[in-house]
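Given next, in structure tokens, is a single chain: the form predicted alone.
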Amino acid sequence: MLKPEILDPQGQAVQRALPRLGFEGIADVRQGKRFELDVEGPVDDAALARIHEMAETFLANTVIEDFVVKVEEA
């Protein structure tokens, strides 16, 4: 996801079209991306620490963008 503080034009625009599409009450709109691994072997403290490395030098931009690494069962 983009960091608070950067302009984010598209979720502007979202946030924009969705009262002409009759979806009201909706306060803000952030756009952000999302990557899904499948991970093989078990998903140990090894393997969580070696996905948010990859993910804060190589999936996110983290001058700009927060990341969260996630785990849900298949």
Contents of the next structure:
Protein chains: 2
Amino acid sequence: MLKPEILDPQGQAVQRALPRLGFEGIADVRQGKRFELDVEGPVDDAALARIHEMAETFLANTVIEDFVVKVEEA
Amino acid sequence: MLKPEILDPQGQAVQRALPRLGFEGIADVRQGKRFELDVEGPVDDAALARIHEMAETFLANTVIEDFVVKVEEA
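Okay, that's the form predicted alone, but what's the structure of the form predicted together with another copy of the chain?
In what comes next, the whole complex appears, and the chain from above leads the way.
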């Protein structure tokens, strides 16, 4: 997701459109990216560390984006 | 996220780039969108139902995309 201090015109466009479409009560919308990685083998600490490094160096632009790594069972 | 049967060229490009960048062991990558909605008031069943409708009619293209609504504390 874009860092809180970075302007998000896509999210703002969605937020402004919602009342026109009949959806009230949404104070803010932020739009971001999501990657689902299918990992071969066990997702242990070493694999998680690699994925964290991958997200930091390649998937996210950490100048303007924050990221979170979450593990979900297949 | 794109439905499993829908081709995801962005995710495939990421997956193919990973070994070149030194990241092995990722069997598949899918790229999708993520919206963070800041809800005014309590997130009760009625609010969740509205958000689900919002996602279905407006945020996701349900012809090619699946979506999941998750509640996170602020």
